[in-house]
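The form predicted on its own is given below as one chain in structure tokens.
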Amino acid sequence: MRLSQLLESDRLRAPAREIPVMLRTQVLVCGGGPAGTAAAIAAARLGVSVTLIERYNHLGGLATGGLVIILPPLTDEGRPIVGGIGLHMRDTLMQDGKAAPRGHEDACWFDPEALKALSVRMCVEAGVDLLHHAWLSDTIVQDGSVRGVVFESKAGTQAALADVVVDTTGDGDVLAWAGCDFEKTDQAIGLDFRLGGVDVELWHTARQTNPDVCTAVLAEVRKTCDWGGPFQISALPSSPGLAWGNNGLRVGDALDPRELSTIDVQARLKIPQALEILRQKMPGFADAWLIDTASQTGVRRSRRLRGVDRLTDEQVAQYDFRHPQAVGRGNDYRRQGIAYDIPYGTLVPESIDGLVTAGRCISCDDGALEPIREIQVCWVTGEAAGTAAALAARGNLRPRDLPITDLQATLREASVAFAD
């Protein structure tokens, strides 16, 4: 194509090229958030080779890079909900003094840097090969089966091949590129931040003695900054003088880079505005300063797999939903009195082979996603997906053909919580 034609065209024709294969592994985990980290650790502990590809320079996803630094209870009315890797991570943070109780005795705040370090340490100890700074760009499919992914990095375009691939991208990128059917919905997207220099005792006293004043200040922040979604400030008891800002700037399409860029820009302009109002009018915030903003934009939902099975809002709202093919349990961060089984079929595509999913892109309806997308449930689905991928790779099986009793037995041996 001549330059004159190129300047007038809205499409380019890329020449055919060979893509070098950088690595081959038995299990390839795509995305290093809570689900991906748990998947990689679980698979590697079963003795297969595992590579975890992550686009950022850290693990933990939105739990760390997104500063979503709260953990709901891992139990419900005394019933164990989260066991295995997730429970071990939470308990380790608590024992190391890197987490502090939050309201319910089983809920906590945690230090995001501590979770980054713990995630890396557990991956390394399990024998996971970590590849950071790699941005996925396509899925390799052969004869109806996922065989690997294409990714971009400073080294150019390369490929990774695997016996089984685990999609823990959050947005379901791998499953979508593979041709799997999916659903998609949008939700408020934001950018969390942390403040230092807060007189927490003065602030808490004001909230008790003059609650209307504190409520009015937050309302002024929302109005002045045109915060379309939720906005809240909470103290961080794990560190003196710290506060956390959780927000949803506006509903947006998480798959549109222009939309995400606009939200990022608006958030970085509005957070200083919000801080100035807090300094002037919120008791205890006169000397507050901005420590950091999240390095990852707070996307809450986008694609969801259409799997062999599908969790519904009705099922995840029950006191005790049971399923014969359960691979773990979930709860609801918004309230106690909820416990539901997570069927293996929610992790497996309807037709495409060689792929399992975990995290917020598993098969569920829009209402069910609200509790499922939280950190503690992502740990559960991640461990189940990684275990299934390892057993399938080790036995040269399609993930859909894996005997559910074998998978459940292996998960029980790893102390994953089941309804008994």
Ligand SMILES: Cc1cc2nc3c(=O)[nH]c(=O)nc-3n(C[C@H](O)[C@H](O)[C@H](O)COP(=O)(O)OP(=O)(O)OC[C@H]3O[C@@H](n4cnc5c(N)ncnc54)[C@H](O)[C@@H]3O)c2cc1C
The other form holds:
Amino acid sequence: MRLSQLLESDRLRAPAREIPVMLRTQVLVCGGGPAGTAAAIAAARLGVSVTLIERYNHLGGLATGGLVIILPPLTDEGRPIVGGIGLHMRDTLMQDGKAAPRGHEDACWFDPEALKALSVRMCVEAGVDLLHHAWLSDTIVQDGSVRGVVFESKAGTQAALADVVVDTTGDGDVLAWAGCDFEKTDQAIGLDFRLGGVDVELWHTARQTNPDVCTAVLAEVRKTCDWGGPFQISALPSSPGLAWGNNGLRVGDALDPRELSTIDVQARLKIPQALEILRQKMPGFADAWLIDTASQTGVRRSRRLRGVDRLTDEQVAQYDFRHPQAVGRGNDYRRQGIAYDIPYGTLVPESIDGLVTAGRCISCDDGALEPIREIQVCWVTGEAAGTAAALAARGNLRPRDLPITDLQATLREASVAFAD
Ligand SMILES: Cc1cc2nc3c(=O)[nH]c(=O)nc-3n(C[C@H](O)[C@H](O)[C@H](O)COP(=O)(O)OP(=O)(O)OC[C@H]3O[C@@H](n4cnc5c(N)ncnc54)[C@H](O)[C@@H]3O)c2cc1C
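Counterpart to the form predicted on its own, namely the form predicted in complex with the named molecule:
Now the full complex is given, and it begins with the chain already shown.
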């Protein structure tokens, strides 16, 4: 590119160029978090060709790279909520000793490395083509339908074409570039971390006998380090001496790289500072050391699709919200006694074709996002979106025209939980 000819004030005029098509597939899954992993496995198991594009070198998204390591319950007072791929993943982690029960019901802690390995193994066994180290940068739309994506990598700019594309980027990148309407909200962004060398027994005893001291130390960390959002430390029963720091530094725009960089820099400066206070003042932390900080910055929310349907806060707060077009069920990590159907229309854009979404960018209001963005619900919407994409690709149908009874029957066969 000869910049002297292309520079116009503060904007570059990009010359027209040909972008090589690297691959063609029936279903293209964009983003390998919990939703994308489930989508890719579900689609590939139905016999269509599937490629999953991911910018980092692992699967699991925030659940693994973000060190978000609590899995909420998959049942509600005995009612099955999450079945299918999500239930299989949780049960496998438990059987392998890579997850440990947490509190009541069937919530658990899990080992993020074990979930990375399990996610890859299940993708490989299902026949998913994994393309890592590729950053999606644009969506190809023709005649109102998504035809593929453009991505950047060390190999330059390339394109991938598909019959159906699944947006599981979490931030709704693909749907936004396709021209779909979306909503967006910001929430505290943080950088989770793990500590080793914690005398958990001493710490737990101190919390029982002298809770005010422990609370005061955490308050001092927040104040001294100017921590704008939550700052919690929990022991990890999956490994002795391990503790987890879940936090939010401040509310920020997850789509602004400057903002994300500032949060990263601040977090990496503040976490050692926080550790020093813990070492000096928190019982059981005298020998604590920083094992790692998350490789993926902790973005809780950003864009959400405006879909054919939209789940609301009121609907997801019900004991048993039912919808005739359900493609799975969700619950709420904050309270038992909640189970709601997730309508297919929350995964399908209002106008654009060739695209479905899953995970934390599905169509819902701000309040409904809080339970929907949890890992177990992202597995549910991912499995539904991948199944829908495969059936649409196989039948040469637009996702919006898929007979809902076919989709529901296929999901039931895959042991996805539906209301009785
Ligand atoms: C600090 C924090 C604490 C949390 N605590 C919990 C908890 O305790 N329990 C719980 O269940 N949930 C928790 N969550 C929420 C949960 O982890 C996420 O909402 C969930 O992982 C979302 O899954 P997803 O698949 O929709 O998106 P993500 O996990 O965000 O995955 C999206 C994937 O797409 C990839 N991607 C994105 N954009 C591009 C692009 N342009 N090109 C290529 N690849 C791209 C990303 O690298 C990533 O792998 C927490 C979240 C945060 C931030």
